[in-house]
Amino acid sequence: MKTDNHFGAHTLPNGLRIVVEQMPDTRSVAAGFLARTGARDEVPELAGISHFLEHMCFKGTTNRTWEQINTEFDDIAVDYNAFTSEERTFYYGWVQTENLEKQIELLADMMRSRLPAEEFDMEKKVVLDEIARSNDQLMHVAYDFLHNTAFDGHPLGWPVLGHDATVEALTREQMSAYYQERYAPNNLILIAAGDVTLERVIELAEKFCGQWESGPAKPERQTPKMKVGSVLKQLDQFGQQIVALCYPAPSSVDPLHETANAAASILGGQNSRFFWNIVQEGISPDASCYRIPYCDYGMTLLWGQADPQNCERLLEAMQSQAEKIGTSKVDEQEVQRVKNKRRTSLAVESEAPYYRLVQIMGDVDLLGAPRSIDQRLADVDAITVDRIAEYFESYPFDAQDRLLISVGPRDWQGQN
């Protein structure tokens, strides 16, 4: 089924979706398999299994050892990797056009991993080491603590990497059951962008994936609700304190999504109000505002890092800037600056198959279909001073609806 002059889509009989953007002026192709599963799809006792499984898909198939997988990727000079998030897992590569068939064959083979028993315990140690290194970084600790507090009792509350105890207890049998359910072809999407046609990708998908058997339908996700209040995590091993304010915000599929990003950038992006009024004032060496959007919920996060004795000053400064932007219109110059940066970013990304691959991956997963660069630019062009004001009317920085967290050596919860 053609969707327009550049996009094409098709579904194999086993449920595997194929989405392609043809970029005729390029000489390379990026392609990847999206597994529509992530940390929020796990039960508590399996926290971290999606990320661990991502590791295991590189460890061997019935056709290849892990050494052969890596060597054959290198043989075609592919830029390849994978990542796991709260809502998805993505395996991808970017190659010269003539190497596309080999790349898709390799990725498809990985999607049918045998989860080699001889590699399972060794890779578990690698994941546990990754968790330990994450726990040594203040920002990672604060981010995980924020989610655990904000979504206590909900799957979004546990970290993508999982916990020491849950990963340590995972068995290969548990992973195999999860893998069989979540990596069925009807829960996978093959995406390609670059110098390729839909017909060519269909041909390769039928050749390498057509024999896969469908699995059960993906279970429904629970919509979260953010907790409010003020919570401390005291950790003596760090010398700095992180103070963060979290507020409800639009989801990834909300029409206000792009406007919300612009508002966050004006408040706490590059050359922002936070930069001039907090960082340049010496209150914090690093203070920002950004959104954490999910398919059915979103948060706006105001955070800063400071010496522990500066917590009150940092909190007051962030609250002051949030109140100002929420109650008075932003400047036209601020809006244009943010829009210009976004336009430049989209223009650059539109010329590279890998960046288009990642954009399409998000669109297809969240919206069901890809958006063109022109559609994305139209969303940016629609941002105005008045629209940002309307956004803050819908999503105000209301003290009654916020979550305040403090992570670091000081026993301080910002109760002011």
Given for the second form:
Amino acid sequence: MKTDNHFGAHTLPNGLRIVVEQMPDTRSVAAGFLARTGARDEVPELAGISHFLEHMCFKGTTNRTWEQINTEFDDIAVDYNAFTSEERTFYYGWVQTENLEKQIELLADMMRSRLPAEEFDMEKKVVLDEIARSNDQLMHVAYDFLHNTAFDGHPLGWPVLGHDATVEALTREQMSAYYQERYAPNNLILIAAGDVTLERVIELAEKFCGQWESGPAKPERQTPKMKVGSVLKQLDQFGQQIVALCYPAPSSVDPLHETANAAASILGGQNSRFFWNIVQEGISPDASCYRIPYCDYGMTLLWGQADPQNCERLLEAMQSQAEKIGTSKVDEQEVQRVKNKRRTSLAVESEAPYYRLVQIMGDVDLLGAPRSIDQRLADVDAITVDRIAEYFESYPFDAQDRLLISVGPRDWQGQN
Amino acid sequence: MKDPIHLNLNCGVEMAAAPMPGKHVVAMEFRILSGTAEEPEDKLGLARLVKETIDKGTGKRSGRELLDAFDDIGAPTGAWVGREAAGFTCICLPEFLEQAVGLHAEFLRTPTFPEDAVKTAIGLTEQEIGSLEDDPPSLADKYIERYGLGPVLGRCPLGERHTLAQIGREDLVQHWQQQYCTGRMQFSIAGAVDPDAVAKIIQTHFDGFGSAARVGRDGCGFTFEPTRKHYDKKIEQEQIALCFPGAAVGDDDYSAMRIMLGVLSGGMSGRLFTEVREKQGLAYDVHAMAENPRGQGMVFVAASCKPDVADQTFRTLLRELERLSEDLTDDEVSRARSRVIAREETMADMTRSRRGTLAADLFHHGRPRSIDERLAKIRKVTREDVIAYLSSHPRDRMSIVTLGPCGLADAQTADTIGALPNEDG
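I would like to compare: after the form predicted on its own, may I see the structure of the form predicted together with its partner chain?
What follows is the entire complex, opening with the chain shown before.
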């Protein structure tokens, strides 16, 4: 058992890792199981299985029916749910301190789902409906198209929800095999934050998870390479047009992580260059820049939505701003403002166990250990004008390395 | 936790403060008691345009200099416009409180509404109206709110293209002059603060800002008129939305309505989730919620599903609304009650959340309340109270909106809602 500051960590003999942050002045606890598997860990014919499995984990165990799971969570939880992304699946709850044991018991039980056969087809209909819902929303369609284009042929290109055809074709047996392999305790991490001690969480984990048997380590991931060029998708059912430029960026574990975020914030965050030169010029109501980091790769995304006739202006403005920030140093005050905002947001995060839980989850998965608020502040304080300049030398907005996508009703060239 | 402080300042601002010792941030909201309901009928979207442009230039600074000044103290800001109010929110470290208040006073009191910023805001709003068309769940919300809350309270903050075309800079200036004043201002703050010190800061910065006479405290009221309408749209899902009258915040049975909503849609054990999603697999999203303009209450229920199960989904929604008064159990009421209490108590530890409850209490009750007081009535709600609420609020008059490729078709559905006027969209 290791403790550091308010953090503690421990690994059970079966490989289940436990990470806890004890937060002073809180009266609640957020806890969750991180399953280190997501859409990029799927094979093409099983696209969507991680997300569908997340749904099925709520559908019944050897101890509980789905009604009991839902009812017992509603008896105790301030909040609870689960989500699936490209690289992970996370099940969480947030309860008042006295309900911690019940919460961990419930979450642990769900990690040993029975995948009830009688619920499989019913839940498949729900997932297919979720896909239909996504298909009706331009933002979702464009985000999936972006990934599909950027990572064509690589699992990062599959949509997290899967395709109608792959979800339709999924069998319970396929899901069961995937589940056995990916939800072994050595591929799970139990995380808790709030009014709780490491000793207490270890005690509960031993009680509810100690008998689980280890499984194979998760499969190796293949590092992707982003495609470049221009790919446009004309869809008449939408009225607006998405224009997005993607450039290579640092991964989640790269030391330039915070610097890359600061650069994106200066370019396309609140009160940013995009805000004043694109939004306030009336070109687009929604133009932003952010980084999409994965464990071994990253993309900086310049993203805008506009009336179709504004596409050229939007693309030109985004490219122009990217070129400027990449070729001349940012202002010292711009950097300082990003740091100031970050300091406040970290203070806000420190109040809420759930916010901390999600942050710790990302740190533990990607960096191997959580970072305290103070550590993260130090990382932010280390950002300088020169560091950002060095960052753009390593990751330039180079026209040869960029991917342009556009989705919407207009058939245009996008060759600016 | 200490009781919140309520002060009526000489400058006219009404203030609520919840000191939270040990917290590292301060969360505040300046609320102006004027929203979309105050817009002239031919200039819908005006209130939001004022919100969008009020910080784009002051007597002392350009819009960019103003936002830079907020960033210099690391104080993220936000703003919203609702049916009866507009709000300006901010979070900062305690040492920057006075600067943050000063910057708010600057743009609220001395906006210049630059001509180019106004034109830009109108153009961007037109594009956002277009964006709404590409987001069917939000579009269905817009339509059902119109039929649920009436032509005034049910307005969409974005306005309409033809009303935006009627708005010029002088309209924004006039709206600001008429609506933005201390007599319409409520200020809520939570976190590491000394209420007396905050009161002095507010008094200093807002003294003399327009009329201090109290206005904007009454709701505008409306008469609910059930309507049925289908909007044809070539999309994969059918959006179904319906609404019917509920309790107002100040009503004795408001707490019973909250518990009823908890039973219906409070979590994954809620009846709608259970019957629509878990048992029949009809829809990924189904939910119910209440909207409460002052003195009014309206319950909204929504689901989105594949068109071939739209009628089945709709019938299930109606059946669940009907069944509430037939077989409600003590366990369901107890569970919904516990959930509301746990959520409120836990969220009260968070500065932003506490600021939100203070602002809501000032708005609806005219004073802030302690968490204990906020929960006192909830703790007492029984199954019988919920049954009584359901008896006094029958769900037999409702507005229904569908958005999608086909609407509702089959005979049983048509019979159910056949008495309603049907306008084709």
